[in-house]
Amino acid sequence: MGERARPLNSAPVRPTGDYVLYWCQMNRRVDANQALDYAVELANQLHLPVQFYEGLTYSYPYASDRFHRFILEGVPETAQRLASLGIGYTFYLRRRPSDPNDVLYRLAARAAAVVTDDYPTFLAARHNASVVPKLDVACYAVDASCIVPMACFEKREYAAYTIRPKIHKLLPSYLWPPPPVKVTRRFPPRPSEFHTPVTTTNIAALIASCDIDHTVPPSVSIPGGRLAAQKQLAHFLQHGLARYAAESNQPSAHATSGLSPYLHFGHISALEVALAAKSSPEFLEQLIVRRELAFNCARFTPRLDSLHVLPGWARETMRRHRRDRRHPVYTTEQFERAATHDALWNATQQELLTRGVIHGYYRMYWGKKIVEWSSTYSGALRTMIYLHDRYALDGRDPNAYTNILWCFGLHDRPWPERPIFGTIRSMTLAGMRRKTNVDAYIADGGTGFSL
């Protein structure tokens, strides 16, 4: 696996283990999953079966009906696909504080080795730092999120123009269909004692039984799971790909892929999408160069919730303009309710509230206006992160955090001086009306695709 896999501890492989455990944290799929491939390869070498473990807990930040449903809708297909391949599957739903919190440790205690996802943000990054040291068995992290592995870059890249030539040079070595998954020893066909059965008919009841935020409903239009991701990709290839270069910045044209939630939750891989959409260099620029620039930033930046990550020119211009008069000024609660004076901004926020996404081009406007209408830059950053963390199906992702920080100058360049923004790029409603069909988007109730 070369640059994709790295050891997370120095513990040895356990020769008496019953299986190799794949701890699925982010890449919630069977196909085109290099982390699962690594676990299968290791298990075949050890003449052992593979156990696929996927957990979902009530306690992750902003746990809600929206995120739970999106994840749970993928479980039946995962179970069916793994059974056909002879791989064991334990899906554990921890619903409340009294439920066991040590299922991973119990499964790892019987494993010859553990393989998990190498992911630079959110829970996977925290778990790999805090949980793995408690395991007494070899554990490996595998990058199954990026096409060109994150480890190919030894330092942080500061803009698309610095990482682009490096990615293009390496891409021919990685842009290939993955081999089919094939185990040499099948897992015994018996359910794990920790397994939570999930069917299309019991998902609502399972969600209702969890101690989570039931005030954030599921997306009104974006179902979760592998099958939904494949259907969305097929729709994009047929109806959007040929128009992407010309119309992707026109939200009402629906020419973007709509795949960002599925990429974030791992229901589809960037590699699969790139191979299917390689006829559009403009789309590959976003899917590969821009997305993997975000992963690179996350990998080499300890905190993505701080303005200190910004380039020096951006921090300096904010220092000089921090006392500029803001009018109007809205609170986080007003932003959350879409209660501003701007009908376009309110429509973008309504799209986030109801669908769980915002069209990528309008998301830039959404963020720039929060900067303009907040009393402080740090307060604007907190508002954007909160709204993404709580509502966005593609939030809590390297792309989400870097897109937010882009509103403050990350991965951008200085522009002509303006109030509040200084030399940070600004966006105006007049510019949006000139470049996009604002009225059509508002009339649609704020519906667009992302990525």
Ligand SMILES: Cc1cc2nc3c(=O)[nH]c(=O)nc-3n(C[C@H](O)[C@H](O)[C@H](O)COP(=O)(O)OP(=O)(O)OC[C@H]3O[C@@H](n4cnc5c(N)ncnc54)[C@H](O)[C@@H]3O)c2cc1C
Contents of the next structure:
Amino acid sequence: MGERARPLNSAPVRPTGDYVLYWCQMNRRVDANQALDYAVELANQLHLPVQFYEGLTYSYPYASDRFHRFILEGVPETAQRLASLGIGYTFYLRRRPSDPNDVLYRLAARAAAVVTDDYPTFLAARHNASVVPKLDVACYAVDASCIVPMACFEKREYAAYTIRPKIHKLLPSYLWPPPPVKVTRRFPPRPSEFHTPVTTTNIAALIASCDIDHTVPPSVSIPGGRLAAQKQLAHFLQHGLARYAAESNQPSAHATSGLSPYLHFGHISALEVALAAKSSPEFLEQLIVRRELAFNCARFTPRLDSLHVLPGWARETMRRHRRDRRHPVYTTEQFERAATHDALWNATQQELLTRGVIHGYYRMYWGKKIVEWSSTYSGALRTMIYLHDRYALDGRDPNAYTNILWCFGLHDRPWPERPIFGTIRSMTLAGMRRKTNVDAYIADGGTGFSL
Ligand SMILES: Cc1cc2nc3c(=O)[nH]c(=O)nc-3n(C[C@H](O)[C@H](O)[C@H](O)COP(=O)(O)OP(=O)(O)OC[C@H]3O[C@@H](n4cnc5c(N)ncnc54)[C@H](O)[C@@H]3O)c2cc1C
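To test you: the structure above is the form predicted alone. What is the structure of the form predicted in complex with this ligand?
Zooming out: every chain and molecule, the one shown earlier first.
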């Protein structure tokens, strides 16, 4: 089974099953998807076809036009690709409470086995713990998110410097192009009774028909889907990669990849990106070491919404500084409306509100200032998680929660003592002005890009 796959239950393979079901929760793609590959391999051994099931429900926390559109834009491409490979596809849009809530169970009841994504945060983590025990058929979770599988690490790593040498040692075994998907039995080409047809022209109407938060609009500049992800990667390889080492911390230089939403929703895999961008060790450090450190942390940490995750020195310094005077202090609502006194901070929040991401360098500033301008540390943590969960296209991800905690010292080291932060690293507007072109970013209307 290798390090990528693990059984989620002890139920047997059903010999009378009609297909192997791939329950796609996070890796919303067909190619370079080791979880689908695992389902195909199993199906080929059992001489069965494969059915790919992808659900989207109105009921998940913070479901909105933004996330629905991004996901729906990927569906027509997935349908086309699966049809060409002979794999069945059920995309089920659950729009309202009265719509059936048991499609997975019904599809699983006819399956020989179920394969799903091994993912350590948000819905997939919860489903794998709560839904799978109710299935009476063998179910496997496969890590199709990380390049070096999460299971290669037996414990939570302390910081980048502890995981880096281990990743570098293992990487040569995993940095290989994935094999093409090849089924030996084709799925009968008839639409499933639960399938919701999605075309580029009906997406707006589908979104409008869902009981979701219609006040969070789609991103103004980031379309969803695999084609969009590939275009973004091609753009980065041509215009950003060579400048990445020198300019990735300069938001107005546009030298970063912009791939985090696609990586989060699985429209593209980290493996494909790493193979294409192998020439930049600085980029691979972020894409592999930092990203997989986040997955490692999430895998071994039951709750990422708590300051208890932090190392002892960070908790101790916060204890000493918890009564330091904060001025100004903003509420979550003021942060959300980008209504602080600081034009740079407001621009970063505007970027989150309109595009659904914030440039990586200013994202640190965004987080550090929420720590500084909230009345408590735990309140600051809640505000950051809320704003990410609600607005970030790349949020609800191990990277989101661990980087938010980085603002409080996770995976970092002590720095010289300052008010409020104690020995946790702080950031200042003067520092941002010294190192980056703050005015150019603000002039772009807080989007980081000319729209
Ligand atoms: C407060 C705060 C919140 C953050 N929230 C998120 C989030 O919700 N989702 C998210 O993916 N990243 C988050 N990050 C990390 C980082 O800011 C983003 O990954 C990056 O800005 C995404 O833009 P990019 O794809 O252009 O990155 P690039 O610089 O092009 O990097 C390529 C990829 O490497 C990975 N990466 C880059 N920086 C980091 C990092 N510091 N830690 C882990 N992986 C990294 C990401 O997958 C990224 O897409 C957060 C950082 C901070 C300080």
